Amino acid sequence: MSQVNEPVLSVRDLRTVIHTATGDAEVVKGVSFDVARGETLALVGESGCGKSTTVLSVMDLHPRPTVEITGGQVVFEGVDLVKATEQQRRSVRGAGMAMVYQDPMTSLNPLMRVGDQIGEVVLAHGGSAEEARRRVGEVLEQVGIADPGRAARAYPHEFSGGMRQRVVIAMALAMRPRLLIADEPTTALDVTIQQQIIALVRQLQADNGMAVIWITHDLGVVARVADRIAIMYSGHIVEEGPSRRVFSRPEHPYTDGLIASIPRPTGSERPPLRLIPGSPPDPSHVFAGCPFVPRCPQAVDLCSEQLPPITERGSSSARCWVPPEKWTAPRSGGVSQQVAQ
């Protein structure tokens, strides 16, 4: 795990509304998190938690005018992106911070060969095209693809999904970003690709020292990436802190839930996994409390009234009124990083 220095990306405040016809809804809601050089956060919640949006507000890479950001801050080495002009949001996307999305055969021209994609990034940030040919060979065989030189005329379709993976990772690595940000970028693939793909990244990150957001919802690649922990539901954060001590001290009760829903692989009985009722919430529906409420086994009547503040618990912080000493339901009883692999 990395040595925390000082921040490459701060948040702080973040809001980001979408504009519907049949009204407004804040998706992202006060969020605020700091990266560090070196560093890898885990982003992690269900599906429709507002884990893509947040970082796709801090790449500002919304379309317009559906999706706005409100409020708050996101601070790059120094500059405030809400308030940059497009010109200087323009300068730091691709070269500054750059992103690794999901499909990887959705991101990629598949009339365009990959070495001209891969190129195009370094033309875009005013490269010449001398230098864009010779920066694609060196990320093709940086991230691992044999014969780089024909790897670059290749069309997206004639690689595997693994290797389609690789392509987008070695277009984000092209301008040697500060900050990479994989959104879910192992979800498509198989377990043993996927081991791949998080085994190269975390080399990459020794290598270069790039500060990394990993979004996903699965714990177990949680448990093998992430330096830290920040837990995602109905648009806040609800936990944030180390991940061994997220994993061995839950101190939100969704947290918990979500490490209770980890399959032991150890034991002749093993109990049924726990599931956590219900599913998230409309984005559209405000809440005066918790949103958490519904579906939590340890609310208390505070919650349905008021939203609990972020609080310091040790080396965490939650949002809940109720501390784990009080919970009166059955718990995970936390899971070491080892069970989570």
Second form
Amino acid sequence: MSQVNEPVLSVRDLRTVIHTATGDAEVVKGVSFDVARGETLALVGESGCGKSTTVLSVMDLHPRPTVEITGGQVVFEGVDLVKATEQQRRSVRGAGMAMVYQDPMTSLNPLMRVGDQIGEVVLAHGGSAEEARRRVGEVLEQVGIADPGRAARAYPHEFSGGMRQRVVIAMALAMRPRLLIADEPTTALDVTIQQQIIALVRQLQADNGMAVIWITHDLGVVARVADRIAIMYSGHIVEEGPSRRVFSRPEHPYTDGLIASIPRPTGSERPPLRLIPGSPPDPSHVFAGCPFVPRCPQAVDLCSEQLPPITERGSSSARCWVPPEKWTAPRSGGVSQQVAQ
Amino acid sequence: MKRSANPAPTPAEGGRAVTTATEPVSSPARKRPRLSRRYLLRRLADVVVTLFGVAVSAFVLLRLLPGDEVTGRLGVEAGNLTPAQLESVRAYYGLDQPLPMQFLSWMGSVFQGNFGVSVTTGEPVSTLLANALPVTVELALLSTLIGVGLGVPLGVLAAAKSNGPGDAAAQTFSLLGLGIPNFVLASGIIAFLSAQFGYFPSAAEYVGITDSPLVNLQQQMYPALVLGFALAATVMRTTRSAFLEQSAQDFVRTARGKGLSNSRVRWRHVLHNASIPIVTITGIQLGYLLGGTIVVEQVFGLPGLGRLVLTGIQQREYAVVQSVVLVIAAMFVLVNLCVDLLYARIDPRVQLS
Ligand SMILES: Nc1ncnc2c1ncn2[C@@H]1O[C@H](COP(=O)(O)OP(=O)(O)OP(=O)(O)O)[C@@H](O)[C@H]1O
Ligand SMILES: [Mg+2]
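Given the form predicted on its own above, produce the structure of the same protein in the form predicted together with the partner chain.
First the chain shown before, then all remaining chains and molecules of the complex.
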């Protein structure tokens, strides 16, 4: 653990454009973040804000030529993958970093035995058939599947959603990645299974010291898994900081609104659920100022004129012209501290 | 150490005791058999009903044609016979019986393995079939081999480079394959071969594959190319669209996310999942080809089923035509069964029941 401070992944000013029939849309608009060894970064935001597009850019899994990375760096263990050769990127993909996808019902090949799908990762990265076979048994056991031998011979349709997600996780673990990217891995699953999957990933992380990027729009989940939080809005990271700090002292009105909209347990004395009015903008929409202005209770004139820069405040940073001390509208912060723990 | 560690997992969240999912994968013992006896019985019933229907239709349709076996055999000479003579010849062939009786007696002899005798040559129909069937089956299989061998890689190429020049070339190829009629292509090939090499594919007597495989292959190759070309066009189109559809599926992204090579993703994941419609279309086309290809067999002088049935109809050879039609139907049914079994082989979710 000589390089604890060295981030496993360092994304700088990443830009991703989607080419459509009606024109180009920049969906990721200069995103920067770091993930350190053993750390969990939660990437949070409403649907369509560009979370998946960001991590798919990191993994280089976008369909070409529809989606294109137009700028920035994705530095994984010291190598900028954007500039790297396809060969280099492929050797990282699935080995150095691996991904767990949103919908376990569709993310496995229906015609291939589960064991073969997992073993394939090992073979692709130069392992022998013998190693692959051994590793399949190990990871299936690691993700808590009772009879690994039998599971390996089964096909995906013989499993439930929760079990399939375990298989996908096993697949991601096959090469002992240093970074695991989980893109809303529990949204398609029912609540009990969700809890199990979350506990499983945390356990694996504690065992392996993997870094994790956990994508979700459920702040309730974030409170339980994340060391750091990055809040995304309309292709920007609008706030980033240590989990507890973001929950207790949000620096961006959007974060504040998100926290206020976390569902409360019934009978609690906290303020009732308050949703952010309005809906996120279309990703193709280009703003002169801050994209959150139309929905922002704290906005001032300057906000619609110029995009605010990222301002560091202690351990947090936010992209907002108006610091919390100057917010005029009532805020929801403070109460949320209890949510964090 | 400034490592931002995870807070230790609380017992409430499971901690060490990661919930082991014991939810069973359905055990092989409880699994329903993929190929059930019910399925086999049902298919058998289908076969019987289909073949019976085909037999009746062939029988009736043939008799709707003007003339009968006697006039077909004697041609204009039939006019020289007195009505009494004509009647005795008819009686000899059993044509004086009522139609249902004729049908039943034919079916009865077919069940005993006797397909009847050719009125014109006196040869048993079973001999005619034994000669013609291998010709057509070989031609159909060769054409399918060419069609699939050419169509699938071209379809994959077109889809992988979709909208590029490779795609355009493959699309042009498929338009030509679908647009050029068989007889035009066949005549073109014959004209070319005879002009350039002095080789006339249809001139020589047909040589069976067991007699001289090489000569046989030479005789089969050109007609197979003609038929295979058209088939390749169809297969290519199906492959291309199925491949494009499957490429967009989530599991393909998963496959790429593992760091697999492009070719592995294409062939092992995408094409495998795209293979069901390819098998379907190939099965249908093979079914047609096994029915004998009258035009191509005629142009290249191949003594196959198509030719047999054509001369049979011209000469009102009831027994010959009915038997050939029955055999063709049986092969069609057989191909269908093979296609179903292939589905089950490709896709573990398919239950044949
Ligand atoms: N391949 C694509 N073609 C066209 N538009 C796309 C494509 N991929 C993403 N988009 C658009 O880009 C925007 C960002 O999408 P993205 O999937 O990254 O959002 P997200 O934050 O992951 O949302 P969710 O929570 O719903 O998963 C969306 O408006 C989406 O419609
Ligand atoms: Mg998403």
